[in-house]
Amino acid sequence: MTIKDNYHNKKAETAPIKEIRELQGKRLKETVHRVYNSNPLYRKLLDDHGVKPGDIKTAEDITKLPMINKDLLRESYPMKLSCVPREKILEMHMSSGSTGTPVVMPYTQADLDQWAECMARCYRMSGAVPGDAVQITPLFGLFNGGFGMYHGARAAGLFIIPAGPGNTARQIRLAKDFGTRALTGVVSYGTRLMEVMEEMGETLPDLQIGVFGAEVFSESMKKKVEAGLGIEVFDIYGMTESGGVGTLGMDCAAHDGLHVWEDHYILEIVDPKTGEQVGDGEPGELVFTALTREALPMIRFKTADLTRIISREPCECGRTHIRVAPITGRLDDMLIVKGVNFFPKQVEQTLLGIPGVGSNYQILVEETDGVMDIRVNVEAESGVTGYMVEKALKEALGFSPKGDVFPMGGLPRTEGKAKRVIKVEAEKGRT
């Protein structure tokens, strides 16, 4: 199979750009009419912004609409923004709510079918074909990861191993016994698999594909996991507000940006402060509008994710949908220390560039009287010194963070999404 053969819906994935724009305009118009006429909160939002459904005629009219963020969703908890009767809702998922009231996403049958379609495209784009064994390691619960991977795998005709998280030794046994070809999860769990496989003296010769999401990870981490597991890593993108994992897209085998499914979403990159669209290639905040979600379509949702448009031209894989760079970080993840702004991804990229440094690290954030400082703890092989780590971080970040070097295996492990940034008590240094 070549890079141009792995389609789930070739007609939609390779549609001429002109057709995609016309479809976006049609679906945007329909969506705005529907939310305005079915939900009083959406109607008030548009009325307060001075826009009526009749003002929206083409995809370019999207700039006439107001932007929304998590605040509106939290204020409308649990489902006051739903645009369908309660009896049409078949399923729900929600965010963790770790930074406030959780965000709830309801699903009709049409929404579940849309989610499955987007995820199936991602599976096929990774090279998975009907009959391949896919091992799903995210949690099957309120978090959307496990179910999204499951819905998509069924639509793609894959053999599903719904392992869920944890019990890494069993995960390895399952993958070996059932010939797992594709593994899904968070990239930090990929590094955990590598460690346990080495401890067990096991290899997984059938494993070829890794589909990882939910965590921002660096190119260095990607290469480390690819080398350690002997797989090709794909960066999948989606969130609770867009309808779940894979709904927004993924990178293809060309690995030249994340394809965004433009027949289902309109994407904008804007200046986070002004909300104005930035030019192609310029970094900014990703904003999306859902065109085919039924229960709760987001209108110009500000994601807080930072990226840039790589290309609007057709990709070598044959897909015509817009491509954006892998997510750099989140606006709410940005750290400001000693006048320097940076993201955890930059720390990871720097650490993994030091020979002998492991993939497990911690960024401990201390704040005293409004002044922030950080400690960077990292695992490394014998011979790696604190001076080496400090020097590399100073060159990359512009200041020297405190920190310690631990032997391999010396820092805590997680079986799911890694918690890299940890707030600590500055006076006592306790987590």
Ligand code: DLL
The other form holds:
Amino acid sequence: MTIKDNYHNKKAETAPIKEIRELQGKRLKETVHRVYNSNPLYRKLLDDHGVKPGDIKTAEDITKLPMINKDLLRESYPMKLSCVPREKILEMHMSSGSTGTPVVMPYTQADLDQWAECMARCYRMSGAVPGDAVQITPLFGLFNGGFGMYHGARAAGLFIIPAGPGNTARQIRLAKDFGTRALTGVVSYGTRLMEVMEEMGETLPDLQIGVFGAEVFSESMKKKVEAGLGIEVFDIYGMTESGGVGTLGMDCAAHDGLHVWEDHYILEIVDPKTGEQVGDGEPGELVFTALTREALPMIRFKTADLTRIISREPCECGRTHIRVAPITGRLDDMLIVKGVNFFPKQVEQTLLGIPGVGSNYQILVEETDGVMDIRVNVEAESGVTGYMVEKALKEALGFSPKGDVFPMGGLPRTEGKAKRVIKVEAEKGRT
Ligand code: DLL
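For comparison with the form predicted alone, kindly provide the form predicted together with the named molecule.
Complete assembly follows, chain above in first position.
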């Protein structure tokens, strides 16, 4: 890695950790006072937990606070947890919510600025500079991806091509005609672009940077997208609840973990069952507290995303903010088949290790009387057989799911996040 001065806010991104910790303490104290005094649900939550805003004096006091999860957000739909008067709200985003009630995030001007700041740091960290065209391919709508990448690109002073999703052939022409240097999207859209470029026999010589996220990203998939598009890929992280894409950080050119913006968030990795913090390097659930969000600051939000702390040491890129491993999967995505626990990411990693296998796959989960079984559908070139897929999965997972091979292009495509794990009804009498 060549260390370049590629900061958006050098002072904040390289601040000594002691300074960051003090700032976190100050901001945590302010946030807790504010939510307690402006929202009855938050007040009740703290009262029920026996904690008063005055108990919070430093960042370390965070463990005195109660944790919240998606249930509270769903119960408070649409905006019962908001901490500001309605006149201050300028924008909202919403996650579709796989289980029904969506989660809503309202934004004030200060929140939009905070989002843009975090996202602009990510853009600059990827090496994008003014004059570079950035093509934004996620949806511009309730999903936070498109607008977040837009707000950040404005703050970073980039040339924005707000393409949105779909029409991939036009997307490729746009990139060619306007010399797109950075492309942003959900991970599976990167693979879609690769396919269509191949079909069109096109190359994009100006394209150098890929900022992808919103889905679990195995190392093999990263390598495949890098090779296929001829780019350097960055893994960007964030969620509706944290304030959107980029708020929780991205990896730098050292690609040694995702830098979480610690001046804006306190990060904890906890045992999902007990809620106790685990040691550095130990896997656990990511819990964050938003320190600078105005409309709806999350206090100790349990994300259900699994990761571990890689390092608290300053990075070779000069940034001092904590680094976590790429997300392994979501707690609710963990599969248990024949006594083996695993994540879809492990299936992806295994499939991509088989020569000739494409990047589109599905894991069909069948549950009969509480017993789970899986079948794996994957696209591959001719010559790859179901047996080869089953053998590779058996070696990796320790049991043998059924593997079905489809021709390239034979499985459905989605415009947003790919639906990799699909629950299916058990077919009676099938062997
Ligand atoms: O997916 C925000 C986003 C948009 C991130 C575009 C990156 C790019 P939600 O729809 O609220 O927001 O979904 C958030 O997606 O809890 C993770 O489970 C997953 N996720 C997001 N980024 C990553 C990533 C956006 N880099 C949920 N790696 C999160 C793995 C990710 N999973």
